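Below, in structure tokens: the form predicted alone, a single chain.
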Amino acid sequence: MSAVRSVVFDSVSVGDALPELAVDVTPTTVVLGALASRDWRPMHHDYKFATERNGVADIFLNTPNQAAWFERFVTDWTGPTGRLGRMKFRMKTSVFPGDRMVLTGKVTGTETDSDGCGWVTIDVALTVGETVASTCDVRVALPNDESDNPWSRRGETWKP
């Protein structure tokens, strides 16, 4: 068994690219999204009400579904103990089922708190082919060293 990978403060510098992360949406991928954050509107789940009402070409990601993928591809580079403090998004366009998503990302920011709590700040884009179909700011705050653990850190200690 492998130890699971944590990045820690310290190895993170402006300028480093997160890996990226590509997944081919389906319908599956869109309703599962809707279903998971209780968003029963029918352009996500019905085709018909997408492109006949709603004048889209299918149904589409809903918002809770974009931020549950961008916090997936933070916390996959991050490891366990990387503990989102705040993301601010961006929708631009719709992402529809045979759309393939790519997520990348780069370290603009590095900074550590009073409390010495580090911070990584992350702009973070959502691509299907050319078109960047939402962006993302994100705060994360990651250990500095093996021994510390962001998610131990309460009330006055945790400023995100």
Given for the second form:
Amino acid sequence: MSAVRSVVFDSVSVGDALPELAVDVTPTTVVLGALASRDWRPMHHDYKFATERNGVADIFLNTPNQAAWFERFVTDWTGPTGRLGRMKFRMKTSVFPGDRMVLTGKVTGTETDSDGCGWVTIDVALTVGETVASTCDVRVALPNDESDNPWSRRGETWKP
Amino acid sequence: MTADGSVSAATTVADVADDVPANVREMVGKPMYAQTATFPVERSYGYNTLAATQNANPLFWDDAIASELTGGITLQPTTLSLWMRPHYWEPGAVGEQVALKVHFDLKEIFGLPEAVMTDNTIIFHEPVRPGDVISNQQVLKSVSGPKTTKLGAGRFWVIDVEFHNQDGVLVGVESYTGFGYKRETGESK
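Since the one above is the form predicted alone, can you give the form predicted in complex with the partner chain too?
What follows is the whole complex; the chain from before opens it.
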């Protein structure tokens, strides 16, 4: 397999922390993320709509873009052989331009399924200042060793 | 997962508050708005999400790595929903084009002009690749009774969406929790 940097399953333990990711959110962050996900709803690009109609402080990150930030955060750590199985996130408060969002994550579980696929669960938090804006539970498959590849799993052998 | 191994929904329990009207009850659990994308999955559009999140994963930038690991070019998993989102405008279209139609139906039925999404679950199955033509359908799973949050008074609902490729292979399942509301200040335009 290519010399890509990847985390292997056996090297991971419950309690491991992922490298922190900090991003200064700008209007461009919000608008670019919304349009990249083909989300044309005005609260993600129109300040007046967001504040006067939705009653929030500003335009805010849309749902698919938050998912994409969570994906980036997790796969920055796993490398390209890490394969997302599932993510479940809750947006408690919106993320606005001017916020500095910080993503942190901690491994909460490891398991090997009946087909030998190694799975890691991670609790991810997106915080702004002292506020947890979103939480995300991620289930990601990692290779068992350098010869293993979760992306090769298909059909019944892929259990996300 | 269901007994036959397929994933029927990211959530499984239908839960409807007692005061929900009959026309909404009839929607619950019923596949609605089955549709097929009018355009194929496109690699160049996927770059927008990579750029928006400054995602340097070589799986999506290096064709050799993509081929070696996944057997070809693939799109980042969290772009799943965007391949079914309508154009902002197209010939013959009237009014705002929206992706999650059941969500907007519920806003209208309950007279709740505003809404936000609060929860999202995504289950990733077969990778999505350039040239795929995705189809999906929406299933209303639950509707709450009246709730009041800091945004206003309204209701929560859960909608599941299943996505398949042109070969009928499941590529993903999403579940959205929406909160439709009317602002307490009464200023809804």
